[in-house]
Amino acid sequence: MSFFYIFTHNNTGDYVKRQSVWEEYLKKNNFSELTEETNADIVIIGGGITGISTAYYLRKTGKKVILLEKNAIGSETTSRTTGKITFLQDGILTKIKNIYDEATSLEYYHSQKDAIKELISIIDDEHIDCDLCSADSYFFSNTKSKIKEIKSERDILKKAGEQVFEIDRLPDGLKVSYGIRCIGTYVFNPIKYINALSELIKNYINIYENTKVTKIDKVNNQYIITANNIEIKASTIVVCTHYPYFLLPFMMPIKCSLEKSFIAAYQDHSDLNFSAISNDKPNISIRYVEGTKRFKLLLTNSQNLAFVNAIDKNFNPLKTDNISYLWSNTDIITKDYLPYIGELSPSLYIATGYNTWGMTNSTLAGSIISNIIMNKNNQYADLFHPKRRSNIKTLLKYPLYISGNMYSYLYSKINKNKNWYQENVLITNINGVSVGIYFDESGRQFKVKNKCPHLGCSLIFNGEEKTWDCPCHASRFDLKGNCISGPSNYNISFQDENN
């Protein structure tokens, strides 16, 4: 795909916004922060689409439920997605079949169909304005060796009774070597959706923003959560953070990998409305955004975070003269392409690892976890159980994840002043502390500790989004060192004694 070229400004002469197209809809400080000790039956940690969906299902159970979000509701992973609601998820059914069997891949397919039905039902029943649009889904390739995977996906879908249409071009006229199209799929604005859900549940559930959880202890049968240095006692905890950093017994780093993608939104004046994804390298993902303004979203260069070098250069293929927004996102890829949803230990639940398909799986997670808590059956609880049995194919992935973690850690330590850094970035040592310095256009210096508080990886400067990113587990920090995305929950601010 060589139809992109490098640019500095868009065609109106305006600067491109280095944020997602959805961040315009965030309601910051819509809820107060936690200021005093309290008790609850259930504490939900994380205010993205998973946490809000779980709270929605639990709102009328008679339980005292508290939701804690360290920043603003929806401000992290949810605000950085493409917002597709689809069961045609790249080649995931084939991947699941290859690890387990066809029956398991079909069960996953049915879970996604049910999740779509449930999500649309919530939007309709609650009269939520979230720019929901029907959009046919396309899966295509221009690489001959990749066509076999698409045909395998086609066969599984047909076996499930799905209508599948073979195509040789996308609706925008782009010719492809081979592809398939499915109907009954959608796109929407995920932030408008969870803003509406938040308003629906706020009279039932206490929601706290800017409330950072830093510790969880268990005393007898009760959990003690420390957030903003304040203790909350709870019988049950639901962890809905993107990467649950404090679940050491679960060993997330060796049970998943992370995938980083690069995304842009372009001004669009067509009447097209479809979503598409390729399995080429680099991959391409497309969708259109309806709203007060119309955009085309394009995602590309998805790759294992451990091997993402030259962050800034990965944005270059997206830069054209009609661009309005530019951002990146990170997804968790599990060892068997099934999410981890359910009870990890008594009264401790997690929901994570959506393999880039968070809109359906977050809704599914809220339903599954709320059902388990309320002692109701859920037909997909065993499929997604976080402690499901491994087989030889999943066990063989552990060495790969361990080596990936080791590579990203060591590479971050060995070469700190990357060759793609401009002169406005410097990694140096000040009073025995590794410090990252960014010099803005006026010469001001922004200094941070160049070490991720999560597991100690050295950070990489992201020149497009002006953040310090962890190459190991995707924590992100702003220029002042404030943590804006986990798994770290600690800041990396640096005070120079000489200033």
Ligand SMILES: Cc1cc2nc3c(=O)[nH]c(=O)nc-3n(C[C@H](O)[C@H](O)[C@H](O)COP(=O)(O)OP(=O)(O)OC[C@H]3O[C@@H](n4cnc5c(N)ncnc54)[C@H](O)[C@@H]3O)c2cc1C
The other form holds:
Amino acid sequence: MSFFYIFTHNNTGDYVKRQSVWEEYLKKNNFSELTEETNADIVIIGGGITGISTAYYLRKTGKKVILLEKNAIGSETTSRTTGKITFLQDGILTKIKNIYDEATSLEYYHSQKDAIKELISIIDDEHIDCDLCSADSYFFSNTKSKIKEIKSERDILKKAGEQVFEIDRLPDGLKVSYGIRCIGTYVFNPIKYINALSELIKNYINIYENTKVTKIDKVNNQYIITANNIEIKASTIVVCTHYPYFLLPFMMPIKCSLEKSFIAAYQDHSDLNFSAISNDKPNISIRYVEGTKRFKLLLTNSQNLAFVNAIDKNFNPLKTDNISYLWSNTDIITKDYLPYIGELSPSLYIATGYNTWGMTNSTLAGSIISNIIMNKNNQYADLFHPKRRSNIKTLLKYPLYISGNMYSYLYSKINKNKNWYQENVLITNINGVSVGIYFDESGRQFKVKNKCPHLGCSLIFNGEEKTWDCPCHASRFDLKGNCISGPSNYNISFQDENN
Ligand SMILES: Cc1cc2nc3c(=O)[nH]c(=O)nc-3n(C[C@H](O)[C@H](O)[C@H](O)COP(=O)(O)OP(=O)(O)OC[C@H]3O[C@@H](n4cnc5c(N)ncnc54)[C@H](O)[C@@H]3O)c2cc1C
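Okay, that is the form predicted on its own; can I get the form predicted in complex with the named molecule now?
Let us now look at the entire complex, which starts with that chain.
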């Protein structure tokens, strides 16, 4: 795997790392890779917060469970999150109410409250040190037309019996046109949390890192999983790969969109601790990080991936003094703002589509999937069922997503020869292959195939993080062409015959 860190100076002369603040806590090669054929009752694919939470719930069921992770535990979306544990999720209750009804939005609210309670009790019961802090949540707006969304969220929360406080200022003094505050919410370090869970479960479950699943077949009711060219036989599979690209019939690209956000961590010397999110355009999201050093995280400019063009420019508003880390992250937005968690086909489970709220929803995923596997009831299984019925409002979104996909594919093709950002990037054709070349400061060339192996979109160079990013479904590749984020499962290395 590639731990490729890039450093440059900030305005105060300190180094800025092009990685997330949580990546400091990733453990390299903590678990061995799979080297020989094996079998299991349950195979979990993916070792982010979803896979590890699911393994935690299954650890004492008496089943033989193995978890396969293609890189290091936590190294993808989970290590680039903002790590808020909250039910005040950016107007999501209003969005769900608008698609279904108030009862459904209240059910979602209760699922999140239960997930918070569950997450906190796991941390307490297992004595997990993950810098958990209580932090009130704020949702605010400085846009007149968007204040009604916040008021609607307030009304749903009040109906649920939640205490909601109206505010015109954040605790750091920032004046806002209108906002609400809720209590009983938290922040934590998600990588310290899943590292601790991995240690707890390793006595019950075999965890393999650097083990990439490339194929799933089904023969006589048994799954045959190919990883690192080795076969594993299992009766049950849980796909926790974030984007579930093995499941073609599920047609994920037309069921969701992707949202990319840009995040910075600044050294902070205040004693503030709150989390906040706005619904303005561009939006912002704030939280504070406790640990050996204190940071303030600021996220801005969340955008539908299809419309993110010049990636570098999105980082610019974040570049101010005291900046220590700079990174981006992408999450999956479902057509009805409810995650897909549950059984997709016999003994094949998925957990994905958290609409940027994965800390709570991954805990729910672990509990729902383990309950179903163990033939127990779970009150939220129907709400999140991956094959839940569409209604007219969700059906109307299909053409939108299909055209969104077409748009990003065609746009990527039309613009593929454009030299997007800088002189040190060249898109060219070598022996009939579209190739992207990055020239480093000493003139060294890094060539990759400029075609995403997932669905063939042309890639955009991300000059800040020095990666090739797919504008269609968010796969990312490092300068050598190694895939560092799915849905692509393959690399884009280019071997030039002349080199
Ligand atoms: C900008 C941003 C901010 C966010 N902030 C918050 C927040 O404050 N609070 C909150 O609740 N949520 C937040 N989220 C959402 C949350 O971070 C994600 O929903 C969550 O981390 C997803 O976890 P996961 O385990 O499903 O996916 P991942 O962490 O991506 O894990 C999937 C794992 O599967 C592995 N994998 C993939 N393919 C294979 C394969 N072929 N074989 C083996 N392994 C494979 C990957 O390497 C990876 O480790 C945020 C998201 C974004 C984008």
